[in-house]
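In structure tokens, one chain follows: the form predicted alone.
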Amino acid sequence: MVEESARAPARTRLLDAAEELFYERGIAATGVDSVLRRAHVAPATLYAHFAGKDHLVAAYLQRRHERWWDVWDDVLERCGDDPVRRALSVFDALAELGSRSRTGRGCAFLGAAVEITDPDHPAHAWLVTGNRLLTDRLRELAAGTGALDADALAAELLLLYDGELAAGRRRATGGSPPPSVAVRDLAAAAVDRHRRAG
């Protein structure tokens, strides 16, 4: 495995190593030296691709962001034109992404958001972009259901989405599991309630 990864381009190896370490240990707790050792590259190679650790963190979040949106786009495509399935697609995408996760440590963006609070940090833009795109898409999908108040439905879906991410983080850190009600079922009930109101 190390031999195979050593053949990958240096930038890919750096991002793979950063993703594993930032996700497993946290961003602040992971030094550049640890990333270099895991990626099997010299410091000069890192700085040839990234201006420093902060820019590596930004590239890590960009990569996670793009992976999440690829999964959600695929799920949406499978939903076809069914407005209810489309409104619930964010929860199906979360489940699909979660089934691919090796560690199950919860949401990488929630973890990063706790550590990256400076709006001038290069990675902060990816946190803002992710939130804005999520909110906009949920609003669009909620409107597609014919809900009387699409903004209220979108806000409810967002709250359930955030709750599911927090529950995943809680499970990852050994917390007690949430009640055995699937978040998708709660979201489906919200969509149905808002559609009937419409």
The other form holds:
Protein chains: 2
Amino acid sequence: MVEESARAPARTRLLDAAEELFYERGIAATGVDSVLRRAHVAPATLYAHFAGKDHLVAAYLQRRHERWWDVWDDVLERCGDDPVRRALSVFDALAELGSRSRTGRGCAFLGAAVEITDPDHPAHAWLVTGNRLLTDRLRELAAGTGALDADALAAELLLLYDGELAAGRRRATGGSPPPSVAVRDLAAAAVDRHRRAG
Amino acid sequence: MVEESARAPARTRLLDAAEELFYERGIAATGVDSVLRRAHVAPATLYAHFAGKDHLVAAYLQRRHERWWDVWDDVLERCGDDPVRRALSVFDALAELGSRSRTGRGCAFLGAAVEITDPDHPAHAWLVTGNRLLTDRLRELAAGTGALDADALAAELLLLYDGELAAGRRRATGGSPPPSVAVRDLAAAAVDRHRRAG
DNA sequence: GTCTATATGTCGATAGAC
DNA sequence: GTCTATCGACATATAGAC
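Based on the form predicted alone presented above, generate the structure block for the form predicted together with the DNA.
To see the whole picture, the full complex is given below, headed by that same chain.
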């Protein structure tokens, strides 16, 4: 992933390069030139595959989303029918994603949401979609636990999830990195609490 | 704050305009031109007050940090000596800040940390400083509660704080806004738990 | 599809008068 | 300190040959 194989298709090399650079340095701060150089691709080739930088950004987010979703699906499958394990799966998936992709700078979607404010941006739809899929699934999993107030539990899980992701960005900021916290344990406690009382 | 008084000093008008635009649309996406137009200030005047856009960004972050810190100090003073109230003060301050400044798009520092990746950027020091002051104070307040593991409690408070701030950004992304959660109650529970057992 | 070379717009910053 | 006018650099995107 660090060195794009020169034999891979240009489109793949472009996406690999874009992913690294957009994630690491930010989207606006990354010029198309940098992507081209890293991918060993000529300008015209990029515009043969993507309508423009904005669409490359959209493809980057789509890819990132699909990878995250695949990981979560895998984890979820391994959970079987245990409703509590399923509700906590998002944190297991988070840990597994960290070992597969670059996550040192926090959540890619959170970062993109900061930089992309125009609703007409081609990538904006992926931000909204990712948002909805996440909240819907959390609600569904929370309801599966038999929690008295499933929406409240889902909101708590989302809070912990966001906190963990934001912390990633905070650590990348430098200075003294704050200590990690066992977020999965906190989530487990939340699930337990909601199963007992409303 | 929406309409900069034309009588205010140029520097103030610039900072007001910069704060609104940087926060609302992002730093990189905001051209110097936009700031100048909104502030009713001529280009040369900006560069008479600031060494460049980067330094305007730094001043923006400094101002934002100081306002946040002032609010938190006020809240903290009203807490008296009650260690639990003091440990939870950050969430009260967050609520109060929301009524004083624009917070609809989440944490300004989190956003800036996404866009500013160069350690040599003039604003980078404020990111690091803000980080350290926050974590130090949380640790201090956590220790004041008599928690058995103050560092762990501080980490939990930070997690909830980050989660709440990230959620703000998520809500701004559009789509179906996730329900808010009573983050202060969760924090209170965390404090309580840490006071009882390690 | 891929290349080299180039057009076009925008942004940050400055010059020089007042 | 403030203005008007403008420069120079860079980034996105395209033209035209292969």
